[in-house]
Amino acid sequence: MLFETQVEVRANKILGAEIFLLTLHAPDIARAALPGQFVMLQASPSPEPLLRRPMSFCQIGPSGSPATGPETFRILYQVAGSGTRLMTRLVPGDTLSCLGPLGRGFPLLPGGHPRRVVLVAGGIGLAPFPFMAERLRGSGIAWTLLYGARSAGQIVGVDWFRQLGGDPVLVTEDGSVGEKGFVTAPLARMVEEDRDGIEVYACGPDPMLRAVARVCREGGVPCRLSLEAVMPCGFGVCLGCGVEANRPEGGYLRICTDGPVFAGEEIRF
């Protein structure tokens, strides 16, 4: 079910290098949300900027903060332009226009699923995975997080996954924390060691997703990719978020409605 409503800011906390966690009170949206889906969120209480921004659900419901509750959801965002810069000024009590939940999220696997799910996050692509990891744990499905970023200052939220019983594998390009290099290196090792026992869910920048898709394809491992795009509308009308489809007849898929989560073989990189 889709809702268009005013949501109330409950908290807006800085976590790292221009990375924030925004808590919003919106009971209908929070109850309807699924991992991998997103909302179209107004960036400020004023009419400008005109277009709303697409934001993934990061967490749903209670957390350690007294400002949150079971009717809230949280958004992890990084300053990338004027809209997200305005979002950093949000304070408790502000209200924003919000449309959601939108899009096709990650598949919800049945309990006792035989495969282990490997969550591969690049930078702010971590956003949908706290919600997903919580659902996987609730279904009794084993999971591992591979989390890559440029440097230690861009690594946030690791304790969320440890509290869920995970031991995240960290990778930074400069080696300031965890393994030095790219997150696809430990992924390739996992595929080599257990290609029949894992499937991969990934979210991050396009070059990382392209590399993840290649590693999984070569290793015969199923993967799901959550794509990012500028979305003027978020529900398939403007056709502004097309991605080339990997099919004989060609054409394009809309990230907002056909995705944002796609099977790796659906996309032509």
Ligand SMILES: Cc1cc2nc3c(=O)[nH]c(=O)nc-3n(C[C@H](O)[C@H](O)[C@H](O)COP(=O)(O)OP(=O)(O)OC[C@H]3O[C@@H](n4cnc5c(N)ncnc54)[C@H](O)[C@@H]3O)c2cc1C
Given for the second form:
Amino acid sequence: MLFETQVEVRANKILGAEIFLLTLHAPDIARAALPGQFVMLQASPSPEPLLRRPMSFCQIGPSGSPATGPETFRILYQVAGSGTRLMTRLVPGDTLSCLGPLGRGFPLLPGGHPRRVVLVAGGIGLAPFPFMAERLRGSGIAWTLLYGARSAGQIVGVDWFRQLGGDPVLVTEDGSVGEKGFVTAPLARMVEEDRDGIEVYACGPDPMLRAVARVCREGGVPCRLSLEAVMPCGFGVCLGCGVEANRPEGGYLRICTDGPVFAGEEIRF
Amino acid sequence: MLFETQVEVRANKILGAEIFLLTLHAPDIARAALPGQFVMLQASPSPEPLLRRPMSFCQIGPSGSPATGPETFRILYQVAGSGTRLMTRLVPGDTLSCLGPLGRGFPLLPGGHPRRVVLVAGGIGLAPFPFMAERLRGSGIAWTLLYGARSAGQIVGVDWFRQLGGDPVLVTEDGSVGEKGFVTAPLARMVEEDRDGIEVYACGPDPMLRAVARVCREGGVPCRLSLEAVMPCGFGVCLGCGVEANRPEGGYLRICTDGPVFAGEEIRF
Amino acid sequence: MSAPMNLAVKLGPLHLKNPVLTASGTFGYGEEFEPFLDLNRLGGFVVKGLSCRPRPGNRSPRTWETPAGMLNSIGLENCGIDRFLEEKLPRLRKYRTAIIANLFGETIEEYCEVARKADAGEGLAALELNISCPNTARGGIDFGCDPEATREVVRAVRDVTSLPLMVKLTPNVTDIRPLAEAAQQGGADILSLVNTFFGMAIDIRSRRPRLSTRHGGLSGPAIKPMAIYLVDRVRAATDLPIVGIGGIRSGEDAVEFMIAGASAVQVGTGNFVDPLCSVHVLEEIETFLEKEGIQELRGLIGSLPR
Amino acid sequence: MSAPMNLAVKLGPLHLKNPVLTASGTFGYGEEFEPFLDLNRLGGFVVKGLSCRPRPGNRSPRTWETPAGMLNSIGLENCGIDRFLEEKLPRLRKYRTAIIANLFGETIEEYCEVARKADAGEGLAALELNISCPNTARGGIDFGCDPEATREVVRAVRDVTSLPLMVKLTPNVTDIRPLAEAAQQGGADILSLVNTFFGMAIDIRSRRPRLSTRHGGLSGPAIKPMAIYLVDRVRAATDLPIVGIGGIRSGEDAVEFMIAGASAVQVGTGNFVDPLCSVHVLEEIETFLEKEGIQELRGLIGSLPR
Ligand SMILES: Cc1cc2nc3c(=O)[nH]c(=O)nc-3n(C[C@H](O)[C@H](O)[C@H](O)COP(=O)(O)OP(=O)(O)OC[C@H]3O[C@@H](n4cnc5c(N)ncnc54)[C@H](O)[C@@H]3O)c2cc1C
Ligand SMILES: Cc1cc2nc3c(=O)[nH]c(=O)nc-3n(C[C@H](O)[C@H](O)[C@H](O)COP(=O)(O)OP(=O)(O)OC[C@H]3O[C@@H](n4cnc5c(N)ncnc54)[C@H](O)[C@@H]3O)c2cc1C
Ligand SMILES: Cc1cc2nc3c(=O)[nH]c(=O)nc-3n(C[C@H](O)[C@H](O)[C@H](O)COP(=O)(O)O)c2cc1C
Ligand SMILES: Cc1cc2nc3c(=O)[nH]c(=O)nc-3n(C[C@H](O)[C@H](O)[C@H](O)COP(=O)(O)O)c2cc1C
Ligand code: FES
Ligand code: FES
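Now that the form predicted alone has been shown, please provide the structure of the form predicted together with the ligand.
Up next: the whole complex, starting with the chain shown before.
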């Protein structure tokens, strides 16, 4: 089911450098949401910006902060431009129109029955993984989070994962916390060590996803990538979010409805 | 002095049918304001609407509600379209950019030394008069407020005037409170009774102002009219707010800088 | 609410149960909206532009947001007229609303071919000709920018179809009136306007165009005042019924077009912002008419003094 | 902040200390902005359009707000070139910034007359020719819509002035390139673009146009993507320096125009929204250059690959 409704802001808290956690009251959407799916959310109660913003489900119901009630979902967002900057101004009681859940998320049960799902997050690409890790834990599937960011100030939510029983492997470009460098380094080691035992779910900027896809392809490990694109509609109608399909006849896939999560081999990007 | 500053919302209260009182913290502007002047106020912290809205000073400093401190001013506004509708969403802590004080207001000392200034308000045209009445009282000049509105629900702020020692003469089109009809009826009676002793300051919709101007002209009573127009800039530069000048060489006056208050004989409208 | 209002309008040979259509390229093939609204509510919908053969469209990025608008360079991606007729149209026939096929080509022959096929397909209420396409025979100038080419292509299509023929004008011209006249001379029954305005945006950090195609088409509320102006101009030049398009997202926007002279409207970009936009527009038109005590749409359409 | 950056730019014969100008009709005669900003900060400013004789302008209402834009039909109200030279210019001469007179007429003779007078006035850095005006000799078609008329009027003015000559192009044409070429052939030193787009709005309750003149000119952020597109087109057609205009309200907007090919920009409607807009634009350009480690404006201007 898909819902087009008004959602109410319950909280909007700063967590890190220009990173915020927005709690929205929206019973229908919260109940229907799956990890890796997203909503199209009005960025501000005003008529500008014109288009809604795609935002992933980060947490559902009481998991993140029990006080907010079970009929909510949370969005972890980073200020990227004018729309997300306006979102920082949202206060409890504001209502926004919202469409969701949208898209095909990460598989709830990994395909090849691996021993472990490796979640790879780059920056704000962390957003879908608190929800995902919770579901994996609920299904008794082991998981590890590799979490890369520019610097310590961009690392948020580590406790969420600890509470779910997993200590994230942290990597920062400046070495201010965890290993210094890119998240693909520990990923490559894991692939090296245990190529038959793992499957990779990744979300982050395009260059990271490309690197992840390469490491996995070379290591023969299946991977699922959550892609981003400018999304005017989010429900498959504007054809604005095409990614080239990796198939002989060519053509484009719509990231919003054919994805946002794709198997590495489905796409050419 | 003219100030271009960020002002902070301190309160935004509903007073009547789509009529609100907005309290803004803005020390410089509050100190410099004169009755009948106005500000150009951003309607919402978002980039839309593009243009600021002209709004009169309704009260300055502690006069309205002592709790808000002396460095504030208040705006009485009515929902008229999309911008004023967005204003109803303002909450304490919001900041807006604001330019003012602008324009030439009502004379602080009436010209012909009349015994009494008659303030004539139509609907939201009441806005400048709480401030005006306070100043007149401070100067020891007697005043009477004639206040017309569509219906009782649109009548607000009567207590402010009572506290300043004057009981407003109320007129409603539907007779739901006060005299039934238009505010020009009691005005005509006052002009009739005391044409040498009064001077008229009016603010309201154009048809009302025209009627007031006619009554005053016919009765030989001086009048000052506060005009409205779409005002893109408010400081005399876009030439968008012209009103035809009543002079042999014709041409236009700018309502924002030559007014908004004009002597009845200055304009042709 | 009082008794449902009669909002039926006639656009020459095309009869609509109400004046709210959706614009080509913003409503897919209709089916994408089935989860959101009862398509029967609409006066009709115009499907994504169709060509003789399927087209993959342009590389990404294909869209960018601008103040109160958006740029697109989808590149007329579509499944081709054949697949539309075989796979999509049969599923749509159940709807009691006008299904309008939007067609384009790069030569007059292509226009005729796709129109001939569409004419043979059962269940279409009308054809809309998108003439904002480069005419390869004339050095790539859009058909719609050249009165001669407009007249020719409309006439050629007119000869191969008996369906009501709507011609969609481009706004990117010095004077739209000769184009409107040319479309009428070619045999158009209805004029729809406007298509998108040329626009461009640049990523100032990478110093590259935001769209893979460098420039694209601007749509959305930003263009509404220009579209209203063009409706006013076209109304002065022809007496064909007009369908107004450009930035409509509320009933009040639609009414503005109708007062300017449009007998019906198309909702475009508004569908992306809110998939229920077209139905809201319809409901708000009804509310407006009730509030203003207007009994018939006829009293509204073209009521702006000339 | 580090040492002040050198932002000087040369537009052919016109040297500016920085690339931020203000647009004609949005900055009065400069003096209106004295309470807000030090005019010396600006690269220059273009005064309200001047004609041979004073003009009262159009009846009200003259403006209306639209999504991310505004319509105006001020009607080129101005005090006339004589009074400008006598009363306004002497007061402005003290500023160390480029003062540019914007000129218009309805016949070639009028253009020449006003240009001749302006040329004689002391203290002007350049003339900007507004050719978006009806040419009464050719049935009222705007000079700027007709390459022949553009070439003629520019050439005639070129003959009567030795000041740097900037020609301001209208966007309301099918193809702007022949107009840019015509202005160059006529002897323009600089091209500025764009003037306003035709637009219209209607009060749906009274069913009357929002502007007394029925239609007017659209400006503001809404038009920015179209203006950027036109700068890109003009850059492909001529090698004259370009001044970009249209919806600029931030340094990033200005940089976008510069990457597209503009050597300088003009801030228009932005001045109404915030009288300090032009200075903010300048400061934000500086901040951008610093952040991106760009040493010279030259590295930015026209850096979009062709
Ligand atoms: C499926 C999906 C899920 C996402 N989930 C999250 C999330 O959980 N948290 C989060 O912080 N961000 C997420 N994003 C990215 C987020 O949508 C963009 O950062 C945001 O739209 C930028 O808007 P803006 O107005 O701040 O930026 P601007 O640059 O002002 O936006 C201009 C336009 O570009 C689009 N745009 C700009 N950058 C991006 C981008 N990287 N991706 C998509 N559109 C873009 C905007 O939507 C808008 O239309 C997601 C994107 C997608 C596609
Ligand atoms: C000097 C002056 C002082 C004013 N003081 C007050 C006041 O104290 N309280 C109050 O409630 N109103 C006041 N007004 C009127 C107020 O500015 C308008 O009601 C308001 O701008 C409408 O904006 P909107 O977005 O709600 O309407 P919309 O219709 O959405 O506005 C569209 C455009 O039209 C303009 N506009 C529309 N109606 C008017 C109008 N009647 N007057 C001026 N511009 C208009 C808007 O500014 C905007 O640019 C004053 C007007 C002037 C000129
Ligand atoms: C993403 C997108 C795709 C479009 N595709 C087509 C098309 O295939 N054929 C066509 O005639 N118009 C197409 N258009 C133009 C619209 O039908 C419409 O004329 C234009 O968007 C203006 O209306 P709006 O402002 O309501 O969007 C498209 C517009 C958009 C935004
Ligand atoms: C109120 C107003 C008056 C204008 N008057 C003139 C004018 O006298 N001469 C001229 O060449 N352009 C005039 N213009 C056009 C502007 O100079 C500018 O080209 C246009 O507004 C686009 O820029 P903007 O979007 O930054 O406003 C005027 C624009 C506005 C809004
Ligand atoms: S965002 Fe519109 S089709 Fe994907
Ligand atoms: S509002 Fe701009 S001149 Fe008066």
